[in-house]
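As a starting point, one isolated chain is supplied in structure tokens, in the form predicted alone.
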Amino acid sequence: MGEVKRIAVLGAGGLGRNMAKLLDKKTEMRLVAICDKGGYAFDPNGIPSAKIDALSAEESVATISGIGVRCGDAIGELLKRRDQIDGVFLALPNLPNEFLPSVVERMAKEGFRGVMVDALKRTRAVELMVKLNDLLAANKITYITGAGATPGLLTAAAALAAQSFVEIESVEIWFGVGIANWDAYKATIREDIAHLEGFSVEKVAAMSDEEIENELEKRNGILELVNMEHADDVILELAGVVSRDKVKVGGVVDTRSPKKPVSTTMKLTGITFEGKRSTHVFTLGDETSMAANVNGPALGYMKAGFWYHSKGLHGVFTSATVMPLWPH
């Protein structure tokens, strides 16, 4: 890839902070910027994750000595430094559905010209992102959406597994997530609760942290999610693999323990050209955390995005149409 790619992370919750740790392990990419609602930190020479780890969950990256800046529009301030940023990972809250697409639209219109990757989960949000294709292509942005674990790693596995068959009957994704405490992944947990019966994106957005905690208490910290509105369906449909109605996503989230309550699997059932029905199963190791399975693929898609960008390929791509590359 040549020169080290300079990465900005928008969002400093659980995924954002863990992305900083992962980038510490890489030589091809360097974290130069990270922001949250309190402000941002910027250092063209690189931001070691230790500086972010030293903060409590409530502290803003704006308080990092020497490189942190308090402000009300961190994204706007980072856009002023867009020429010093090659790639952006969006680890901002996914709610409401329009939020991330609006951020991306703003960045395109204000002159960012690099690679962007998200870990969006909801079908509607990805549909909105795909609609930005023409705008992003015109502004020379290479964008990969749904590039986390599910959608992302497991969606890509389904697209690959489909090659054994001439007809796909079903794709079933069942995930297990264990988190030590919900404070570290507030935005992610809120999004999961929005999938539960009796809840909606709007209702969850209006709930206080205390109300979320009370809901988790009622459920002993366990969220069981079925028939989720998950973007694996639209991504696999857009890739021509299978119609969205044949894709089912669900799982179990334990918000009180880092141990996975169940193993994460992708099962694809299809008919071969000989007329035989079979199922491919892809299982993630229980020892891999949510952060490892989201941030790792996101960086792999980021590297693929840089390759696409270097070839003049711009616009919106998905985790089922791009093969992630492994960054050193």
Contents of the next structure:
Protein chains: 2
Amino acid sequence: MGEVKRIAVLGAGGLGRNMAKLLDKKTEMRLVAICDKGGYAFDPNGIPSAKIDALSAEESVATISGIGVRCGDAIGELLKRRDQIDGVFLALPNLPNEFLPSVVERMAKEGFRGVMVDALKRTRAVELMVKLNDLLAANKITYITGAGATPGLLTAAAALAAQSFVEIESVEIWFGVGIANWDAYKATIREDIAHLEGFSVEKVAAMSDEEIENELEKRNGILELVNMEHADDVILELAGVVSRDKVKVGGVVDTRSPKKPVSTTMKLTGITFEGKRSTHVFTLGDETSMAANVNGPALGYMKAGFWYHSKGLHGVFTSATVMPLWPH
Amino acid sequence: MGEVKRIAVLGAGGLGRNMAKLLDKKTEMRLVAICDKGGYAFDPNGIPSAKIDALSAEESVATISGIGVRCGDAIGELLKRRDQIDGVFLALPNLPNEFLPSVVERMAKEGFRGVMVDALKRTRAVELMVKLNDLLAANKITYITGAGATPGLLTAAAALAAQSFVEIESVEIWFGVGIANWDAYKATIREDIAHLEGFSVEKVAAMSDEEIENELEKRNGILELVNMEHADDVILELAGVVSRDKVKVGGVVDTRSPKKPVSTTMKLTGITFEGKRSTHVFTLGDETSMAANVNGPALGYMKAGFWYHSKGLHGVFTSATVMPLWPH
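Output block for the form predicted in complex with another copy of the chain, input the form predicted alone:
Next comes the full complex, and the chain you just saw is listed first.
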């Protein structure tokens, strides 16, 4: 892959902080920037995750000694250093759906010319991102959307499993997530709650942390989610694999234990050219955390994105049409 | 994808004949040529599989009325029609390992400029194919090697599963194949027997069909294959996922029943960035035949190959770095 790729992570919640830890293990890529509401930290020599780990969940990366800067427009500040950033991972909470697409649009218009990867979950958000294709292609950005676990790893598994069949009848993704304490994953849990009956993105955004905690308390910390609005559907539809109504995503989140309440599976049922109905199953090991299954694939798609970028392939791609590569 | 892609299948054994049946179901691609030792059949308007199905296993496609031509150099004849062929699937038996690479080299040197896909199995054969990268790149051929079931679908599943981990400890592929009668898959079964203790590619090539049948008889039609020389190892190594010694391929072939004796699985064990050991598993539905799991992915890689070709991406790629697309 040549030179070490310089990665900026937008967002320093659970997802962003774990991405920093994962990047610690990689030699092909290096974390050079991370930001949050309070500001940003930037170091072209690399930011070890320990510096971020030392912060409490409430503390901004802007407080990191020597490299942190408090400011109201961290993205604007990082854009000034765009020539020192090769890849951007979007780990910002996406409430409302328009937020991340607006950040990406801004980065394209203000001169970023590298690779971007998101781990968006909602169908509508991915649809908005896909609409940026022409803008990003014109601005030489290679963008891969829906590149986490689901959508992401499991969507790719479905696209792969589909190859044995001439007709796809259904894709069922059922995930188990265990989180020791929800504090570290506030944004993720809020998005999950927004999927529950009686809730919406807007309603959850208006809730305090205490109200969220009360909601979790009522459910003994367990969130069972069915027929979620998850972008696996639109991504598989765009890839020509199956119409979105045949893709179902749901699962169980335990916000009080790191142990998965159920195994995460992707089941694709189809008909072979000989007329046989069958089901391929992809099962994730129970010991793999959400952090491993989201951030790992995201970096794999990032590496594939760098290759696409080097070949002049720009615009918006999805996790169902690009094979993630494995970065060292 | 624009125009219907015109596909030539080199080889009219079980693999090639099933590819013809699969192509019957596709609108984006059309079978225009198929060849075997006896000659070839060519029809730019498409060859329905029924015309090939009507032949016995011994009859050459050269005997197909109206479009079949007897000749001693079918590949040479097809090369004369290279401008009417967009993609080539190599379904020729590959004994010895050098045979298919020599066919590909010839096609490049004699002016074919499209997409080629193989379903090679042996490590050595894939290694020879990979060495053709510069020749094929210079001749604007996009080539995807190891693009069947294993290597192919299961190798890609391993490359995908690897994304959750920072270190890969092992990849174990264990397949079950059931074949109603071995006559239709002579070349495949011969390759399997060559993997057994006491056999080699050369020894099997020298055996008569009767001797093969006697060998099967001794084993009640069951071939149990362990530590096979399978190219999943070199393909995953080239993709940077894991060193080849950590990839094990084996399985059970029942040559007397279409029912799989065991389920086909790919198990990848690795360590996450948090230090947890875990195993992801990809399990193929028992009702999917070898024909579905080889030919389906091969066409998916063919479609991906057409896209790569349209973007000027030439040379040799593998099933672990390209995401197969799903052709309609």
